[in-house]
Amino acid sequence: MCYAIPGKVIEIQEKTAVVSYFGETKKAISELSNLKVGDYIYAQGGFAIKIIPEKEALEILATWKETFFDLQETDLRLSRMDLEKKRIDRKAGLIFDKVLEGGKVTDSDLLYLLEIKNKETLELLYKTANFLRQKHLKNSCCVHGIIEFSNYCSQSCSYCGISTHNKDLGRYRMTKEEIYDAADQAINKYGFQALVLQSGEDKSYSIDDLCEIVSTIKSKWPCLIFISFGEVGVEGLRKLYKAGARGLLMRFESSNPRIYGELHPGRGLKSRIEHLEAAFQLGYLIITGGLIGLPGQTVQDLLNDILLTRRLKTEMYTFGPFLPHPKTPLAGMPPPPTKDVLKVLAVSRIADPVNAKILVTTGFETLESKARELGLMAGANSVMLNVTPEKFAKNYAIYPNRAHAGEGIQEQIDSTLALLYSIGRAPTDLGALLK
């Protein structure tokens, strides 16, 4: 993971750059051709991104250096662990010792790991997972940006509030001129160096235009872009990675066949799980996860879930609540309480310690009012701020109350900035901030 401020390149082996962020060093591929050692530029996601002129970039570094060194020590204040056991379960804390001597976590010690219903017990599921992601990754936090160009779908979902059930939806498609506009704004206004284009499965943009959308944005404001358009088949993947795009976001929402065919007539688990796959091949960096609290939904299906999410190679697990929309054939099912969601993050970081990034998905935020604290201190390390125009984004209700609606782009930063420095977590993805 990067950080959201220059990072001068100290070596270059073929395509990957080494780069140092005060004697911190990380690792980006460089698709920039003129890049050399010396250069100072800005990476996300394992990419450099652009090259900083280095007076500019020297201004930002001397005004960041003590703060970024003031953050790490709050972050490793507050991941220390606390080693007096009270009341902790007897099989829960050797599965924690386990983990935190470096040791191999079976799939039923994880399995265990879900199943905790001891309050101390999950107090330290909690803090073991927060140490391990201080431990590999630090403290960066992805703070990506995300626009919702359309709330058409042509899917029938049964629990989405923009799919074919939802008679009632005023429906809106932004036009690639309004596209264009609201990801200048991000990054130019608001400093994001990472955007999510989402939309629902809408056939009215073709692949050639969704290309067209992906490659002006970043010929005109190089950043990372994360598609979410759905299932394009392998070809409009392979075309969409051509013109630019560097990421997907898509939930394979559950690892039960059975369970994903009730929720998706007419589509099956296989298809979605060999589009991941293919995108993965292609070079794209994966976002994926599940829901949890799903009908019918076992313990054993959630670690299923966690496991396949491992399996696929993703780069970012997005695991959030089932929050059925009441216009759907699923209105009334309830959703799940916190701690099950926490419990899956903190069990997906056991899971995956080196490597994931796990999101705070906006989806708890719903569920819960304190949930991007408490996800965080659980092991995520993620957020994604919606960058959508607002009189466009109150009509994308995937689930109804979806948090921060109403609330303006810069008030969503400045919310979310003072909690990650107050926790002592250093956000990427917005560099023109950091001044």
Ligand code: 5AD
Contents of the next structure:
Amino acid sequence: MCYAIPGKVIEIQEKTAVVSYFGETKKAISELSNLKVGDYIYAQGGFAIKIIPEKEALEILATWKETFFDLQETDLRLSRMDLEKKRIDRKAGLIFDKVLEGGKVTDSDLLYLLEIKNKETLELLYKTANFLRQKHLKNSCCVHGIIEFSNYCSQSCSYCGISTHNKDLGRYRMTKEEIYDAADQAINKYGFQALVLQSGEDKSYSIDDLCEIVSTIKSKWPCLIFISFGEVGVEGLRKLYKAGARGLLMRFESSNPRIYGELHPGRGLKSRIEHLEAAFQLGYLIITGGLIGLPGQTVQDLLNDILLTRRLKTEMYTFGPFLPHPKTPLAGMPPPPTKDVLKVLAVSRIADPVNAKILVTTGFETLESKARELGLMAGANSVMLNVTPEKFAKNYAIYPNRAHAGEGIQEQIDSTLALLYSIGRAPTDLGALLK
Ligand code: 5AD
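The form predicted in complex with the named molecule, contrasted with the form predicted alone above:
The next block holds the full complex; its first chain is the one shown before.
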């Protein structure tokens, strides 16, 4: 995990740089040919992105120093465990003790935690997850930007509002220039250092087009690019990596092959997993996860989803609620309750305490207005802001009434930073914009 403030390179071993942030060290892979010890850099997702002139870096660090430690103190205070365990389910209490002592948590322990019903015990589950997040990953919080550049999709996923089922949706496809403009704004006006480029499976962009988009953005502005174009094939992944993409966002949606098959006509879970495994082998950072509350899904399925996410060596967990879309075959099915989503976030943290970044998704915010704070206080440590130009974003209707629709980018940034600061978190993106 890296902060958005400049870090000082204190050691270089082959391609890995050791970077110091006010004495706290992190590692970053460097693809910058001229990097040397003593340089100040921005790093994202474990990659050194850009060298900053020393004078500029020192100025930014001077304004940050006090805030950096203030935020850490607030976070530490809010994540302390209250050792009183009144009305706590006894078995869950023993599992929490084991977790906190760093003991080995079994799959059946995780299943037990996912099945908690008692309110006080649930509160302690969230607190335990938050404690682990603070202990292992401190207070850094990823804030990536996402550009949704086309809502055309050739697939018929039965939950998705931009699938072929939705005949009434105004479809759009941004031109390359419009995509570059959006990326330019996100990076240079708003200060994002990591961007997700997402679209439906839109065959009108060839792999070469997608490569050109990635490489043009990378060559113009230093940043970390995640791609999210659906299944592009292993060769496609290889070409896109070569073009400069370093992350893949692709959910497996459900680890249950029967549910997966029912929801994705013409597709199978095997191919999905093969893409994710191949991407990891190629060097991509992986963002994946599943949908919570799908029809027919059991608690065991949710546990298997978490375990599959961990097995895929996922950099960032993305789990969101299933939200019924009226123009799809699953219209009218119920969404899950908030607590089911929080349980998955918290149990993900307990299953993968040391390295996982865990996202509070826009889907969760659409289900629950306090999702961000609740999720960040239950083990999560990442958010994504929509930086698609507003006139397009309103038609990226994967589910109805998306949270933050109609909010400007600056408005989203302001409210995100206000929330993060109030709970003692330091954004790993956008840091240079601190007011
Ligand atoms: N509810 C929740 N999430 C959805 N997605 C698509 N449709 C829905 C829905 N109805 C999610 C899928 C996909 C991501 C881009 O959007 O999980 O991976």
